[in-house]
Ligand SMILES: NC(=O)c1ccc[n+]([C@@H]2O[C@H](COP(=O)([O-])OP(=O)(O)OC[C@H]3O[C@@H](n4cnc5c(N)ncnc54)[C@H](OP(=O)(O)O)[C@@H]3O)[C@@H](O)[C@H]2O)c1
Amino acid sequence: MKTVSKPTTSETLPGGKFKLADDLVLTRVGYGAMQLAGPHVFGPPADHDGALAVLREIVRLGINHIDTSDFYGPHITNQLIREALHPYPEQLRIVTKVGALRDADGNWPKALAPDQLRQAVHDNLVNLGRDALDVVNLRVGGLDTPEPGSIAEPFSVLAEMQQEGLIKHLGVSTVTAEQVAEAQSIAPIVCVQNFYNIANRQDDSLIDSLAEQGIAYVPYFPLGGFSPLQSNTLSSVAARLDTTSIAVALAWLLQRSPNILLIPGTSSVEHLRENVAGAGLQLSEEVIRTSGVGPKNNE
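In the form predicted on its own, what is the structure of this chain alone?
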């Protein structure tokens, strides 16, 4: 398959880097900051200093891609990122998302009205300590499934804020291929963030289409939604390779397509290092062919 952008080599991180735009070259192994907040992504972490240590280790490892949102906590993860890393290293890029809120019960109600989106962008700017946000994803679907319908109105709000200089690049999250195309008719996008992993490959065609356009695909829940049989298969492959199921799942995603970027999250420095090492696992063609975990459209 012809791709517009290919990963570069990296001496320290698996998968190298992927160029989303001239000023946006991200390590394919990134970090998702959601787990830095308290239980159920609500309130402060039990170990404040430990959360800061994780963020500083991210930079030390050479990761330049942090995924976050101001509704994590709410506000907590962005405030931790600012406390740990501001003034930010020149190469660091922070990707955030808008389109939801946290209510008093810890739920995630949608927040797609124009005034809510504008407030969310400004909250991210304040809590991260930025004059402009590197990337803002518009999250429009359910917990892990897109919902049909037009996204033109909320996406246009972010496109306007991009024109105002408050956002550098735009992306979309939990969307269909049709919604991706609709967003692109309004303004360029650099990434799509959807639910995808070894067991949930409904986006195979979308990933290939985005790869041809040089657009990044960022899967969340790399180990989510597995059936017992699928979990057993993954565990069996991990046992054959003397590694962990998480390592196999992350490595498979990196090998699935050059435009896939990983954002595994953790609140532990040790677990962070394990995730990075695990993503570097090389799955042979024989393992992919015989394990039942290979991409359906590439078999």
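Could you please show the structure of the form predicted together with the named molecule, as a counterpart to the form predicted on its own just displayed?
FYI, this one's just the chain on its own, none of its partners or other molecules.
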């Protein structure tokens, strides 16, 4: 079965919607904007108009969830989002993250001091052209792995800014289950954004516990990030279904748990359409049973 791109609306996107809060009902198929900046997420994109076209296509497809950060570029990705989509459609929600910077060498140093977090929230407000941010994730941890330890101090800074009306909802990223609980003891969270995909299932129990609480789990690198996802099981299932590994990887995430939201990244309109269509692939019980691509089967 080939995945075919069909016109979609927010009502017909694969996976439907997930309610994180009364004013935050997101299409489960979202979009991650990191790939819109230049090479290595640094500087402007080679194809400025192409980046704007991707963002406009997102809205046209009915997607209402864009994931971003002001440290992509830095600033560039948010400025592209604003240029392409401001004034924003009423239903669009933009989720951003703070807690890191880019240095002159393109590294990602942490920026978790109170003044750095406050500055980052203000930079997001300015570059996105908003009076308040829909969701801000506190980004802690390493490149793709959580680091144990208290996050109370930086999370409290964001909780204060929420009280000040600059942030509507809070989330956390690259965290352990203990850090999730610590954040929740300070202020409610609506989402957790961690590294997870069909071949990296270290968060299976966290996903289940967040699902019970009605909290969204938003996996980053759903397609493997900077190195394309490679798995023999994935390839064999894709071959068996006459589709792509990307379609299987995205569809699997949607079917893994109802609280999983997709934010695959792409700088290509064509790939964006393919990803939306691919997420709609139905993996039958029989395929899941006989392929080993089950929710709890670590490869």
